[in-house]
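Below sits a lone chain in structure tokens, taken as the form predicted on its own.
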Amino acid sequence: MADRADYVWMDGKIVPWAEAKVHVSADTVLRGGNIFEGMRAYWSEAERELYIFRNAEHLKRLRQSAKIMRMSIAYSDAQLTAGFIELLRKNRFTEGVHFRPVVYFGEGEAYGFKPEEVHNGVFVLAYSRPHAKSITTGIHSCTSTWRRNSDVSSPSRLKAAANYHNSRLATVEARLNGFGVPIMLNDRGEVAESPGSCFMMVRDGVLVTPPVTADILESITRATLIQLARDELGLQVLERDIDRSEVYIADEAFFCGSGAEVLPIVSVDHYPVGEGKVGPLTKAIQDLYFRVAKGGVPKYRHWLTPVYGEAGAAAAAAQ
């Protein structure tokens, strides 16, 4: 995975990576004053095309975060989409891409909380990101000692950078203790999500996931998998609270999100999940998700936004 690309989209134009800058006095630097989306684009080798996955849904959530934060976005959805496509084309991506549109508070009056008192800007970062090895092998998870942000303090449904200090604390703790991505509980002691993805488990053939009122991000990937599991795999899906101990006796479990994709969990707190390996329903959900995201299921093509088109795909293939 590359940690940078050649170009960034910033305030309406493409700029070289090294020239994409904000001032050190910007609120986004001093207090994490920004909101963002984590988005994926999937490369279809069969079609020689790059597809942005569920673009409209991500833009809707971005505007919901902006509403809660009382931020304005100076660009329409059509302008932002055109910017995404321009950036992905300019970087000539021909494999999986993770990209991040960020709406940020810039320079303004100190602690200027009114929208008119501070400049708002937008930039988009894009990175080449193929599937992680752990997608195939699964991970060993744990229960974090850190609790997920409460809706009455810093809402987890708000995809804001400042919320991810909470995520970092949990992630670093887990890694220092020899685990992969951890599970975070909410302030009621129920399962919430991971530091950056939602949680799902299988019990007796039923797919179970915490509700959106459990202090989780209203994940687009989560909603996608719920729909696919019900409509395509015929699974029963329950959205309900999950106790910590219930995870230990789950048959299968996984995290899901734009970044995590469908990430199997093979153990939690040294308890094997099921047989301690990637389960069959997890694998079926994962395979279906990737087929849909790469354009392999015609029924869901409306979720895909092509980046190159016929001429662009030919040019990309020639690189």
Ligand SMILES: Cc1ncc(COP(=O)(O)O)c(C=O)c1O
Second form
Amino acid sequence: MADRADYVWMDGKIVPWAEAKVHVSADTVLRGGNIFEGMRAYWSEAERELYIFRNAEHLKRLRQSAKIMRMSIAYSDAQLTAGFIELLRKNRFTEGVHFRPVVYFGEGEAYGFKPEEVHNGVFVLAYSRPHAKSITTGIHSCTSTWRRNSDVSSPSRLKAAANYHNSRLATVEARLNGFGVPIMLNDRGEVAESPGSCFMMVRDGVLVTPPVTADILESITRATLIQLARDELGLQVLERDIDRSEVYIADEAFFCGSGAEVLPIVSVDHYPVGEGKVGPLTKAIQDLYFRVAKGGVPKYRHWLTPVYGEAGAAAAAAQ
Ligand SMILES: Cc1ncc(COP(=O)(O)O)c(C=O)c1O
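Alternate state requested, the form predicted in complex with the ligand (shown: the form predicted on its own):
Full assembly next; the chain just shown is listed first.
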């Protein structure tokens, strides 16, 4: 199967990829007027089942983004979940999937600034997305010269497409300079996050990550790892500001996110992180994360929504 799926879910219907269209005059095209979620489903070979990871938490965040945007969503959580399941089944995925529900402003009032006078709709795109090779090798990061969007201008906690213009500037700059995913500082000069994932580091055995008030997305993976690190690995976790120079003397560092998963950082601005290779706690956290996401840890099975089993439909109805 190509990276992209054959079908798209669009306003309650499954349509072939080529027919999933919005008009060029739509606000989502002209001004990036949409909110979205980036979600994963993991394939369990042992159970021959595909599991959506933390569906309820993603839907909750989608509604929070909609609230900030004063945007309504015409579908209930149960309807959206049923749509995700229908789409993943229709595309017959039997490997890792990344999918993106998007709530977009369409056509209506000129300039699109009156939410009640602008049509809005929902579509869901899915892509086959196996693990990236770099989650094993780690990446060489840098500090971006671009600052992360500030809460007083374009809140980073809002998962809106328009925020990703800022991400794009930072990503392209890092690539042109020969680096992988960059670290972005916020307006106060503290570490915020990457263009598409959150940042964590280990110092003296303590897991440290910027707080949710550091101009970051309130990441579901970040919350997941904080819980797993504390409850399963017995680690102390601190949510506090991180200075740029602290990153240079960290023992370990990694990015985390639904898309990025747990992505080790082996150097930043040419300073090796720790010994310049994937750190042992990073590896332990990564292993645990994948075991949980693929259904291997019974205690956390309530985070998973099955796609193919009978239970898939029932779980959708219950949400
Ligand atoms: C800017 C940004 N920060 C952080 C994250 C991580 O969030 P989550 O763990 O909910 O996927 C993402 C998305 O993956 C993101 O786009």
